[in-house]
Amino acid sequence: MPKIFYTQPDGRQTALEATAGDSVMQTAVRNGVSGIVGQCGGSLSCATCHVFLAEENTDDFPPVGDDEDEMLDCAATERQDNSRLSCQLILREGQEVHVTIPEAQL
């Protein structure tokens, strides 16, 4: 079973319990996980999901297609180096994620 570490702005941490093949964004939104939004559902309409990937997780998940990279310079928060939208990240069995939360989704 997949584990998501999910840091907030000023520091606090909720580790949750996720599903293989679901989101970093669905498991955040079904659990109430404040600051991700998700406001498209997960289509890539928009960057209310916006996270910042530990690096220990980068190659853990494929690289930043152009519709993400598109959609990721509309985020409210500055994008960074390891910035993802969540509803890109999909989760594989015995995976530990670790994400940060921006200041600002919409």
The other form holds:
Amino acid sequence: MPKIFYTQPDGRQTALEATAGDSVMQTAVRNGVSGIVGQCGGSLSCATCHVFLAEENTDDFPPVGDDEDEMLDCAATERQDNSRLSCQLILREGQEVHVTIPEAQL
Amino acid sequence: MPAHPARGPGSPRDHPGSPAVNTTPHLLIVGAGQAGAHLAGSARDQGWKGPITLIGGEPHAPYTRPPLSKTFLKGQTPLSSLALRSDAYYTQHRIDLVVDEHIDHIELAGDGTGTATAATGRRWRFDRLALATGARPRHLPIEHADLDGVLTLRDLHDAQALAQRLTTATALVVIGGGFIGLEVAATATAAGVPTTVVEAAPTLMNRVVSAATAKIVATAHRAAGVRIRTGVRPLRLRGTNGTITAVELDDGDELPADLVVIGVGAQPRDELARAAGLHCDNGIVVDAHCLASDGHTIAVGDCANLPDPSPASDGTVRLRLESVDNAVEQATSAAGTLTGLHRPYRSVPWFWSDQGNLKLQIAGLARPDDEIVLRTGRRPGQHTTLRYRGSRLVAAECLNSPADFLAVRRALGEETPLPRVTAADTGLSLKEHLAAARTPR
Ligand SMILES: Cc1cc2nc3c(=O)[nH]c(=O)nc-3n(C[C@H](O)[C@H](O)[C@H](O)COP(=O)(O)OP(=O)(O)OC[C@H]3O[C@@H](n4cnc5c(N)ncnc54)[C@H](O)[C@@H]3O)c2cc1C
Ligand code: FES
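Requested next: the structure of the form predicted in complex with its partner chain (the form predicted alone having been shown above).
All chains and molecules follow, beginning with the one already shown.
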């Protein structure tokens, strides 16, 4: 069972057990983790699911796609090197993923 | 505004969750869709202390509809991933989710309290009522629309039926070239089902995008193999032994079909509100605080007729918005009304539609006569149609250009002016133009 650790901008952390095949965004939204909005449900239309992915997880996911790349440039919180749209982070069995949530999504 | 203590009809027994002595008023939300689910969670987050009951007529917990005409129809999205919230979420947030109960009747007292009765006879007394009953597909007044093989698409049940039919269909006719019709057409064509879209207006998505955008979209669909017939109406449906065989058009043509999807818009489900005495006119009429005509009842989502929430609007234009964005943002604002925060609903409306490989995103609300400035993007297939009212940017229609969409959505929210001549210059990206416009000179 994949496990995700969400860190809020103020340092508070939520740990959630997830389902393989779901995304980091879906898991957050379904469980009410604040700061990840995910309005478009993962269809790369809203950029309200921006997260900073921990360095140790960089290679656990496919690289940033073209649309994702363009959207991250225009996210509400300034993009960093480890920025991802969490709807594109699809979980696999046994993963442990750490993400930090930005100040603003809208 | 704090909710009123219960003085309505019915006994406390009607709702086991609501205590007899009413220190914690009971919020009842009718309609467990996108707006209802969000309202329940948001009311809790914003400080509603009392019991919350969320009642839905479908046999499912709240789920997301957009994939129904897209990935779900293709079989790419499993049922389990449509749920908006986990079961644990409702428990943790003390939201009593009741599914498969259709509310048939509401008795509403002058102070906003009352009783809701389901078709099964179950009753719930409430101190505060919210209606999030959504919309239903508009009926097409055409002969033989009840033939087997003629479908509409609104809920999971419809989507499952359509997905099933698509596995054997040999000729699909989609009546209506709006978002849902075009999404279904793209999905069906990709699945190998020959598909024709019939649209009465001269262009696709007539009420919602400019002719310029519609033309690009039509070209893309045709290239993908969808046949598109604009400016013609279906005259009647033909069948054999109760099953659809053809669609007869008003120009004399007849299109063979063993599957027909009617997608000609939606109608608000406001009959409960009407019967309860609330003012309805193309939806439940609400103010900027999401309050209905009685000043107590809340209405949100597709069922509500609201003042245009755009920052640029003076609030005199009323409309219904059928989008996830509106369901979520209006519900957030309504939760504030319930808990005393009283933030009027202000937002830049936006919408997306994935049609095969086309990503269409719209920010802002344009009127048919708003002028257009076309921009072509750096990647093939990227187009942005900016809509201007005089010198003012009011909306954008973006094709495969999510960065432009985000830039415009933000600019509209901040009311950053973007002169037309500047906008036409494709040497800089829209993001760069807007950043320059934002920098004080
Ligand atoms: C196929 C499809 C594709 C879409 N694609 C997009 C898209 O790409 N992007 C976008 O922004 N929007 C899209 N939308 C629109 C979006 O899904 C709606 O705007 C949104 O669901 C509205 O939420 P709502 O809660 O108001 O209504 P709904 O989600 O329709 O929920 C209303 C619920 O209330 C229930 N109900 C009604 N009356 C009663 C009653 N008397 N008792 C009990 N329950 C009742 C209904 O059964 C329903 O479950 C799409 C819609 C459809 C149908
Ligand atoms: S959820 Fe909308 S882009 Fe990720």
